[in-house]
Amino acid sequence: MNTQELINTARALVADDKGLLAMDESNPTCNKRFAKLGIPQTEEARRDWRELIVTTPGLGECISGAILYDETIRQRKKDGTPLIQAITAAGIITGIKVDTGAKDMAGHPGEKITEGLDGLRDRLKEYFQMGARFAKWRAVIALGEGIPSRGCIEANAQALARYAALCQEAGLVPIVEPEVLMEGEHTLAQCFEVTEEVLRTIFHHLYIQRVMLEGIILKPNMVLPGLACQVQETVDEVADATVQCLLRAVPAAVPGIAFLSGGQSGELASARLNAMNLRFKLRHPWALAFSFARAIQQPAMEIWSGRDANVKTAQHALLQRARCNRAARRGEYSAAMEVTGR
């Protein structure tokens, strides 16, 4: 493990007001999104979509790292150039999703445990040799009647910590992603309580597994009321609750926090991130960044719809959303940017 290289990579991922682009959806998930838009659910169509993303002119101005799926990191552009080569040429660091998905947790109805630790050491070595320099593992925590249980939180925290230790051993910066889901009727206060417990537990296990905190990136949910909750707090109230929760639970040694969008609209995710950076710029010890998927990609995918003639227009939309999120990191985002892009 090269400690300084891990630290440098982690810092680079949240430097210059940039953020991460999560393009690591599994093939079944990608196919579902394609099906809704009438796009063929084929390997070729997935390749074309990913090539559209990584060849977007100027994307590296806003995006520091791209999280890929196993199929993606092995794909090539139509001209035969490896996609990972195009990503590197754009000044973007390559990352890779390494968990194998959240599965039903035995003995815990309604709860999930993320799998993928078996054989992970060898897979990480291969990805490093292919050019990846960071990785991602997602744990899913549902809120509901009697859940999450302590057993679910502990099991997912242990898996995240073991994954993170293996990543650092292999020279990859681990993205630690505990997602408290938005689905449900829970209040913002309930999400705050569970998110704080989850984060405290995760950092306890990271410490036990001797993970170097200066060489990780945290990818948490924002503190939000459930989608079905009757009370939906304002942008500023969400920003206040999220930063307060993070200050209680996340050590200052962590270089950056890159929020997941978790199903929020692109505009709302940007507005909430903007409020955090505008209201707390001098009060938090870590960079507050983004690691969005649909919140950046969705408008572009809808424009593209699988048609070559729409590629340039779709790329413009993708870059515009990326620019909105870079502005949010600076506390300079406004709804008007959704039209102008600047």
Given for the second form:
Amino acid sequence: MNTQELINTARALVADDKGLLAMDESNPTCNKRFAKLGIPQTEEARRDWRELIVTTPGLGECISGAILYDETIRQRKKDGTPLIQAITAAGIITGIKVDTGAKDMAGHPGEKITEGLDGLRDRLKEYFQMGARFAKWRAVIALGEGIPSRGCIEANAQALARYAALCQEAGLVPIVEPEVLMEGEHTLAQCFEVTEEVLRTIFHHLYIQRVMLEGIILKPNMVLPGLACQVQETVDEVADATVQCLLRAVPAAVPGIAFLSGGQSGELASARLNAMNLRFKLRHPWALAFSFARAIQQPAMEIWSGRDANVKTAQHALLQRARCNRAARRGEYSAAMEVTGR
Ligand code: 13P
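Having displayed the form predicted alone, please output the structure of the form predicted in complex with 1,3-dihydroxyacetonephosphate.
And the full complex, kicking off with our chain again.
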């Protein structure tokens, strides 16, 4: 393990007010999103979409790293250039999703455990040789009647820590992603409590597994009320709760926190990230960044809808969302940017 390289990569991922673009949807998830827009669910269409993303002019000004899926990292552009080469040429660091999905957890109805540790050491070695410099593993925590259980939180935290240790051994910065889901009637206070417990448990296991905190990026949910909760707090209230929760549970040695969007609209995700950076300027020890999938891709995917003629307009929409999020890192985002893109 080259400690300094890991630290350099982790820092580079959150440098210059940039953030990450998650484009690592598994084939079933990508197909589901395509199906809603009438896009063919084929390997070629998935390639075309990912090629559209990574060839967006200027993307590297706002995006430091792109997270790919196994199929994508092996794909080539239509002209034969490997996609990974196009990503590097854009000044973007290549990352790779390495978990194999969240599966029903035995003995824990309604809860999931993320799998993928078997054979992981060899897969990481191959991804590093292909040019990847960071990886991602997503754990899913649902809120509901009697859940999450301690068993689910512990098992997912331990898996995340074992994954992170293997990544660092292989020279890849682990993105540690625990997602407390938005689905449900729970309040913001309940999301706060569960998110704090999940994060504390994860950092306990990262310590036990000897993971170097300076060489990871944390990718958590924002602290939000459930989608079906009667009370929906303001942007500032969400920002305050999220940063307060993180200050309690995330060690200062971690260089960056890059939020997932989790199904929030692009505008809300940007506004909430902006409020955190504006209201807590210089009062948090880590960079507060983004690692969005839907909140960056969705409007562009809708415009594209699988048609070559729409590629340029879709790329413009993608860049616009990336720019909005870079501005949010500086606390300079405003709703007016949604119109001008600047
Ligand atoms: P969303 O931003 O759409 O939640 O996706 C982030 C991600 O990478 C999920 O694993």
